[in-house]
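In the form predicted alone, a lone chain appears below as structure tokens.
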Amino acid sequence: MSEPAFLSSLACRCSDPPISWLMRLTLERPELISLAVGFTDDETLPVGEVGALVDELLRDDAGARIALQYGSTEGDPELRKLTLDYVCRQDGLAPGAALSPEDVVITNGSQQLLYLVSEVLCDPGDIVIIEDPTYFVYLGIVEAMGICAAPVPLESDGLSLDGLKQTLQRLKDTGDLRRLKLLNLVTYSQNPTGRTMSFEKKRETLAIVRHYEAAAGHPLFILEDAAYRDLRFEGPDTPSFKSLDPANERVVYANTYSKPFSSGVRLGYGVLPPTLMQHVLRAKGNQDFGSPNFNQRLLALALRTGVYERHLPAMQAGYRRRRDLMRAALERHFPRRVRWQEVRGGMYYWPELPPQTDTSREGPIFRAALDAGVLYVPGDLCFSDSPLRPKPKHCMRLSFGGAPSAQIEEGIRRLGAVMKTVGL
């Protein structure tokens, strides 16, 4: 059925986004074990610390009226400089001239930042690169601002170098690589897979990636989407791509309070180049004027006090403990046949099962896992569309994040005698 005449291009490409309907499901059918949709873990919220932040966030008449008053577009000055220091120490560097709060802008979520960066880089017909699978939800924001992704296939340990390469040698061959503007990665327990990028990879990434700016004509920046650095509960911590730019010349570090402290808070932020920034701030200012002053006083409050650091490893543990169910759960009752890779951060598992299946919303397992009362996330939603190779449609995304332990091994034993049914 074709479109209102009276509806914008971009209202017209955008299609349902999956996250809605999958929330729908969830809503609707309150029986539901859903192992779908990625909320935070209820159980490790900050609830008994937030409640003594707020007090003494209005304690006096003067700090109060500050936090409950507007704040500016770029975000609140001590939550910046606080923010700043946080990364810097995360990846052991000092700010200093290449680095300063003026680079670091709060978001309402590390989406708002995602959607305006891609804004201020790219048209309609402009490329950007990405993961294959990637997160599901920039996959939204691609489809609504008619940009093309060109998917570069996932190893064990991040993006594939010889992917990478070729798709960019492909895309100089053609001329098309003039519109390359970007690379978006998740690069910590990535969204969907779980798998966290090495150090190596970032480093010759960037090279790579420099190497073809002058065939570009342009700087083409990398977007590290580091929503789950925080949420790592085993192994070493790995440094971020900014940590490879001491200029603060080429990429864009994406992160969030939402998912390792609140939620509900729905606050994220970014450390940008110069050269960016003022564009993005113009964009956010026409969308917000301003991220919700009252929640960055309380991340500010959080961080200076040490609360926000303290609370991190009962928050890692907790999603540890829920990893460990659902990894046992699927030991115990997924088919032999089926596939996963072993996951030290976030909140998902990425199960392959064998090539010739089918797990799509339209597909026979999707449709008895339903009838038999579990949700999921196809993992055809978290490929882009491509010339180069049909749409995968044998994976599934499930969380560990927001269902119950309870539920954790009712919903993988219930998957797992679906697939039976269907010859697994």
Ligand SMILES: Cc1ncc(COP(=O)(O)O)c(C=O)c1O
Given for the second form:
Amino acid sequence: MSEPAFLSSLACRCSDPPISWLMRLTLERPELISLAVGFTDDETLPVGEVGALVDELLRDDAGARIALQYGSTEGDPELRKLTLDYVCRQDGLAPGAALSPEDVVITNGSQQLLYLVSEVLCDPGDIVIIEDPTYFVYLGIVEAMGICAAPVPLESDGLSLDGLKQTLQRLKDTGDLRRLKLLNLVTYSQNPTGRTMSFEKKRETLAIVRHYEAAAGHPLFILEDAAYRDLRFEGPDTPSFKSLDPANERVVYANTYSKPFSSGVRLGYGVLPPTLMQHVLRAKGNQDFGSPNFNQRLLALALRTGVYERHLPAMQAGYRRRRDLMRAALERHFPRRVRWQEVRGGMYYWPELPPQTDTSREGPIFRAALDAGVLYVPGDLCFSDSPLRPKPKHCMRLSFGGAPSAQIEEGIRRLGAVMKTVGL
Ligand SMILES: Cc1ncc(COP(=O)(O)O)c(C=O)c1O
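Can you now output the form predicted together with this ligand? The one shown was the form predicted alone.
Every chain and every other molecule in the complex is listed next, the one we just looked at coming first.
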């Protein structure tokens, strides 16, 4: 269907984002067991803690007036400082060495930061390297901005370094390296696969990318999307790409308070090189000139009083319980030919069915699953178009974050039964 002539080229490039129809289906058909949406775990939301924080925030008149007023584009000064302290603690860095609160921006979820960074770096036709598969909502940004995605295969411990070298070399050989602007990598309990990129791979990735900068003729940035870092419930944490960028030159570290604290409060943050910060702030100034101040003061209070960090273990234990429920159900109900990798954080499993199977929205499994009252994210939505490979259609993303935990086993049982009806 052709778009009306009055629309902008950006509007014409945009298709209906899958996140919108998936959310719509979930909300319109409450009887569905939704293993699709990445809603945060309802059962461990910090209801009591936030109630007490709101009371405290409004108790003092001057503080309440600040919270109920507009703030600044870059964000609340105390929240920026406490956020930097938190990131530095996680990464074993000394705040003040190279990083200062000036390098931190508070955004409307980390989603806004992904958008702003892509917007200030990319014109239509520019190239972004992404993981194959990747966070499908980022693919919507890619589509809207007319960016060309260069997908690099994902291995169990993160991006394939051979794949990365081949992609960079191919772009160099075809004279396209000048159009490459950034790598967007979801490095912790990745959405959709649950995989975490190893620290060794991060170090090598930076070295490889640096090697190609001369041919590109400009800096090549890493946008590290760490949205699920705080949702790790097993194993040690991995230092970020930012810890490998001591001069704060190449890495944009994007993280969020949505997933670990409250997606209703919906605040994200970024630690950015100064060369990018100025431009991101101009773009954010044009969009909203600042994220909700009330939410920022609330989060600052949660961090200052230790409420945020005290909440983390309960939240992580909640996700571990849900993971255990889904793992047991997968083992019990899924056909043997379906494979999945174990996950130690985040909220997703990524089962791979035999290669000829079709899990797409148009395919028999998705339709039969809907008839059986269960919803999943078709895996093909997480792959960009590429002339170098057909789009894989045999995977599915299953979330253990959103559905009531009592429904997880039943959802997986129904999906397993659907798979058996198509001969798996
Ligand atoms: C990988 C990834 N990045 C970023 C986001 C954005 O989250 P928010 O905008 O709530 O911070 C999400 C949300 O699901 C995500 O899965």
